[in-house]
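As a starting point, one isolated chain is supplied in structure tokens, in the form predicted alone.
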Amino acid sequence: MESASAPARLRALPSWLLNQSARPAQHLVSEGLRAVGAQRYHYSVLAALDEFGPASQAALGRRSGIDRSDMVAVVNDLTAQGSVSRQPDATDRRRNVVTITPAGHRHLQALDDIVNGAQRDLLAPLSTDERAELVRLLGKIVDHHAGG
């Protein structure tokens, strides 16, 4: 359904509007990352490591919203490209600690540029103030529902 021709009662629903805006958002980000051989999961893991420091694969999965079954493949990808290192935890040999490498920091900066470009494209019809307000309001919704 083309959103401009959607019934007014749908266009008045925040849930419908969020869903409709999520489609181009995901497309823009995914296509930008795919162009350089990256995935959204790669970006999420590198961002979590950059912000919070070394972590177990389980903690990384929780922080970045990646299922445990997918996390091994993501860490394998990032290890193969030299963006992270994975070492057994010194206190618990059953788990691995993942650390971002200097190459991973450089890769994350390049991915930041791509993701930020996708955000600019997505939010092109909004002013700078409107963009900031949208991010604030969406963050408020996400934070409210995060505990539930």
Given for the second form:
2 protein chains.
Amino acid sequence: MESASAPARLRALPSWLLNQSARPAQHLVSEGLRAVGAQRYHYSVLAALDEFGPASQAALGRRSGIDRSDMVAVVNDLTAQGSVSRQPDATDRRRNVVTITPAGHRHLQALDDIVNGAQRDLLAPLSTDERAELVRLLGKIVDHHAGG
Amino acid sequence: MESASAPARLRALPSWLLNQSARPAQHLVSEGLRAVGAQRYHYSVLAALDEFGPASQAALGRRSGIDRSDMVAVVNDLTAQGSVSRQPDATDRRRNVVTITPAGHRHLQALDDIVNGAQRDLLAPLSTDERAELVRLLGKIVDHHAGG
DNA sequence: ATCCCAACGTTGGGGAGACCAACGATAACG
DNA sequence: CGTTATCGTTGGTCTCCCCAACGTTGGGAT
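Can you swap the form predicted alone for the form predicted in complex with a further copy of the same chain?
Below, the chain from earlier opens the complete complex, with every other chain and molecule after it.
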């Protein structure tokens, strides 16, 4: 008897279900990324750079939902491994311009495979239609609680 | 410009969406409960006791997905506020029997209102059908990653 | 032009959540 | 009997998320 069924009050509670399903989601992705020395924040930042091009650290944080202060360590890590370059912005000397490098692009593609593999494990009990519907519903929630 | 749209790679990623939507869910519930000095773990344990009756701390943990070691503090809190009573089990002296008190039952009902109010805020952008579908899909994920 | 406010990167810290290892005590089973 | 397992408890770690403050710089207001 490894685990017992949860109370009905919790099993019908969206916030509880979100937390309980975010737990294995986070675990699967983190564990996969850790095998190559990466973290979830790394993936988010590389994805934002790949899609939107060079950006300041603050802008990157807004894009990917990461706090300014946490972004520092992420850019430090990515710089140390050569995935991005950090340069002072000539037009605004408050800012750094973070740019993805060719090595960073290759790294991102490797992380894509890992992350997508984790999604397969996470969503194993769901059909293709159900997965699309889940993404759609969660997207609505995220949108609603983002900008206001 | 408070927040910008996230990269498409992330917006289509179930694990990322789960984390992003679990964040406001957790925040709404925790903030509401904090107004009455309660925590999410308190609610889970009281709900389990209400539904399944008196149980040992370890059994409570299995029911509600809380680690044994974290359960100690929860039962301490609930005992201090008179919501539960903790007594040694006469038939198995390794165990404590945790029982919900009448005051605990009233407390649970108050927490129900708070928690349900948070669900309304959380799921505001979803229709009734969509909420039911979300609960169903998340339930499948939680079930799949619980026992097996 | 000067003053005030906003934004930037950075540092430091805090709190919650989830997990893990170990211990002594007790129970169950070979 | 001896071994293995479970219980409550203590203590610790790690990640994530958030906040406050600082010096620096830019932009806007009067």
